[in-house]
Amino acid sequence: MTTERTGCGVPRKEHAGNSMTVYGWVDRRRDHGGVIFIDLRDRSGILQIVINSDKAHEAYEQAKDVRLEWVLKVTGELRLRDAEAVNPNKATGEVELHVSSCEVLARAATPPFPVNEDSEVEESIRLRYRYLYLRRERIQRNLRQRATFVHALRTAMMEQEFTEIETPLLIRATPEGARDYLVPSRISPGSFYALPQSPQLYKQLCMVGGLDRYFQIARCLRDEDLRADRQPEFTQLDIEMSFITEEDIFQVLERTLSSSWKAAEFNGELPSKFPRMTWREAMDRYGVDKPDVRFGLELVDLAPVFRNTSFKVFADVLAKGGVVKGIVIPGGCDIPRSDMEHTYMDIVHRARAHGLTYLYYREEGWVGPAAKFLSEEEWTTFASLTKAKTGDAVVIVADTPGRTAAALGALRNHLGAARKLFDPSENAILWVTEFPMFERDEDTGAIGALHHPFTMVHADDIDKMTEDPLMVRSRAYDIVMNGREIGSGSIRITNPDIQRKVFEALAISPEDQQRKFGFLLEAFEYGPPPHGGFAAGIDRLIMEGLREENIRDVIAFPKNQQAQELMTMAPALVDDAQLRELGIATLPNPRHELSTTPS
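That one chain, whose sequence was just given, in the form predicted on its own:
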């Protein structure tokens, strides 16, 4: 069948006069009484088909009942369109196929949404009928560019002498931050595999094995809450290298991503060398460790203004070791008080900060809830620090350092988008380095690893491990693009003394160390090379490259916000016989059962 096929998007004016056969779906149909026009669509594009009752009566009779999304095989002669009928918006707009025969290969029910336009479709519907949504030109283009990008990534890695190695999907459960998806073992009743959150431990073992340069287009799974840029299963470019420093990894990723970006014809360009910024600088300037540097609105430390102020709320925060910081909003006097007190306040509260105050710099001077508390000297300091101009506004948060940074960082991101402060066609990519080694859970007070417990400690901070672990920097690094974390990595620990100190700081007992990581620690007794690596989120990179707002539009078969795959209705209940074979019994929990109809 396909040997005679011409793609619908292939014919051009130089092919006029040729006989050809095309296959595809009916995208549009127009009956002009004696002449039927059909736009036929396949993955290559759309071609106008002309069926004339006088010249192809049998084909015309076939086409009379044809409806949208029917599948046709059409043969005819390609001709130039009349000058007034040329469609400059279509690649095939100068030609049309005059039909001699038409065969209906498949009929189609009326689709639950228009396939031939890029209109909005309610999420549950487009996921329930994903195979129909995949017919849309935008989604097909996205997936083709995705394939080109992944191919370019693989080519770039091979050119740099990396070896592609597939690591297991059924592994031992290990604590890497998110919840594992567990898989019961039939052979070993009561025991479970985990699906990999990343190939982290295996790629480090590849380095112990002397493979030197590993990479993988890896499928990873994490049982975590979803959002617009996160799915429970995702794809990453995973690499590990021996006998290197951070700079070696930076150079490999910069070359790989910039060349692959260009090959996929993504939006904008990536530089051949990415700027660098420490975590401390990012937090001080932008309030987040994944700053969007396409616009300003940097945080201003206002402690010198309020340390001795009569504004007791701010003075008390500073006295308890907190901070007072603000953002100057150019032209912000146009922001209604209702936005300040509701929209902005909600953003601040979601970051767990207690609240915000604001000041407007009008022609008559500063006005706002805190204006009456400042002395003349404090106003002078305030003006010097903020450099505000008439018409500007300043929003201020006073809280713990972490909550203040998080609140103003979130508010800054909101302002950047809402006030259109950046060019959406621009790409701003950078390395963020020297992350803290540890972080404290605000709810439990427990200390955890910010990246993972195998991240190497900064050489200058090793002595701080027992004194003040929260002040210890790591040799971890992230790539951040347009305010979104694209990937992360680190130099790994191979010194057993340092590894023990990290485990002690994390309150992991020697018994738990052996139980959870014994195989890795044992491997490190056999001459581990110094090594490090990185994992870049391919889905997020493609999302940025195609300027899509939701990661689901760059994945063929994504899950919804509840991690459900509505097309096949997964997850689903299984037969009791299967559970008995696995030695598993389930407790009734209707809240977690997947409905049999999309909601």
Contents of the next structure:
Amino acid sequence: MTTERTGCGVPRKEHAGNSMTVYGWVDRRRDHGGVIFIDLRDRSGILQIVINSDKAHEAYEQAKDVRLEWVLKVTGELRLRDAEAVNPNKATGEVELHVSSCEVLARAATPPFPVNEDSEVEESIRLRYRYLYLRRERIQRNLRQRATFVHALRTAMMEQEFTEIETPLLIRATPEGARDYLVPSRISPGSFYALPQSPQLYKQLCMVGGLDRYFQIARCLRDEDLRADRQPEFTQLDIEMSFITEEDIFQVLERTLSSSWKAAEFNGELPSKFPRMTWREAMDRYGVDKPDVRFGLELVDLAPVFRNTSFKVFADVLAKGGVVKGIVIPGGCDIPRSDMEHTYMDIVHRARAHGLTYLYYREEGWVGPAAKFLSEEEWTTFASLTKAKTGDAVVIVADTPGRTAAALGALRNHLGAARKLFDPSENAILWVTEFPMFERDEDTGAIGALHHPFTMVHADDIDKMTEDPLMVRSRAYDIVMNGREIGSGSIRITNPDIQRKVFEALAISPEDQQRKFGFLLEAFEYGPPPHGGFAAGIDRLIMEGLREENIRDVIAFPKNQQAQELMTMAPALVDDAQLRELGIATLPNPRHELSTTPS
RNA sequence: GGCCCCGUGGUGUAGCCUGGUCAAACACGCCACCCUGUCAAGGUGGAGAACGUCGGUUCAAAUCCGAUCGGGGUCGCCA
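Having seen the form predicted on its own, please provide the structure of the form predicted together with the RNA.
Every component of the complex follows; first up is the chain already shown.
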């Protein structure tokens, strides 16, 4: 069947005169009475089929009843079209297949939405009939480019002497991090496996095992709420290397990603070296740890202006160790006060900052709620720090360093999008390095690991671990692209003394250390090589590469926001017998129980 | 768990703010017929939704209010 098959998108004028057989779906049909045109579609493209009642009567009788999405086998002779019949908009537009026989291989019900065009359809319908949505040209192209990209990643890794290793899917539940998906064990009733959030621990054990250079195109599963760029199961390019420093990892990623990007013919290109920025610098200049550097609007430290201010709110903040920072918005005088008071204020409040104030630099001078508080001297400082021009506006937030950064960082991202301040075809990729080792939970006050507890501490900061843990930098790094976190990694701790100090800083008792991570600590007693690695989110990279706004459009069978797969309707209830075998009993109405359980 | 947006024939939308003229309009699709050169074919005719669901306000509700369900976005969450 396939040996004599020609792809619908393949024929060109040089094939004219050839007899051929094509198979495919009816993309469109144009019935002129005595002659019927059918656009036949397969994954390679679309070919116009001509069925003439005089010349192929039997085929014509067949084709009369054909409808959209029917599956046909068509044999005929490829001919050049008359000059006036050429369609320059189609790859096969210079030729057409004159049919001698037309066989209906399958009929099709009327599709629930248009398959032959890239029109909007409600997400639930797309997901319910995913197999039909997959017929659309756009998603087929996305998935094909995805395959090319992943293939290129794999090739690049092999060329760099990495070994692809499969790690288990049924693993021990990890105590920290995201919520686990649990899998009950039949043989050990009451016990559960977890599905991996990432192969983190196994890849480190591969290093202890002497494999030296590991990689995997790894599925990762996290039971957390979904977002436009987040699915509960996703794919990572997972890497771990021994006897290396950051530089080696950076080089592998830069080489691998930029070459694969090119191979997949993704949007634009990636540089052969990614710029670097420390976490400190990212926070100071952009207010976020994943800056979108396609546009400016950098944060300006305005503390020098308000050092001796009569404006009580700012004075209080500064006295308590807070900061005053602002963003200069070029041409911002066109922003209505209502936006400042409502839209921007909401953004700032969501970041838990107290509020913002603003100043317009109009022809007649600075105008705004805070204008009256500045002395002549302060205006001079203000002008030199902001370098604002007539027509600009400045928004100012005063709060703790963290909240100020969060508020202005969020506002900056909003402004960048709302005021179209960047070229959407640009790829702004960079390394963000030297993340803090620890962070304090604002609500509980507890110290936690920002990356994970096996992240190596920056050599200069080991001494600060006990007295000033929040100032300790780590050897963790992220790749950030267009304001989106693409992946992260770190050099790992292999020194037991340092590991112990980290656990102490995190207030994890020796008993808990043993219980939670005992197997890793034990492995590290047997000569662990210095090592480190990285994990890059493949779905997100593809989103950026294809300029898709939603991760669902780069995944063949994605889930909806409730983490359901609407085609097969998973998750679903299972038989009591199945549960009994696993030693599991469910609450009578899980949904109800959950909603009434205080959290 | 919070917040925001959406829910009208198979699909996409209009109508909803300013309730009655709406057993609801338009495009595509669907059905029938006509048509031998189109390519988003064309023409003629036709079927198809009581406006997600429930409740309320009102003489009167697609239109107002409440709840609920479904879809999406987002904050929390994602070491």
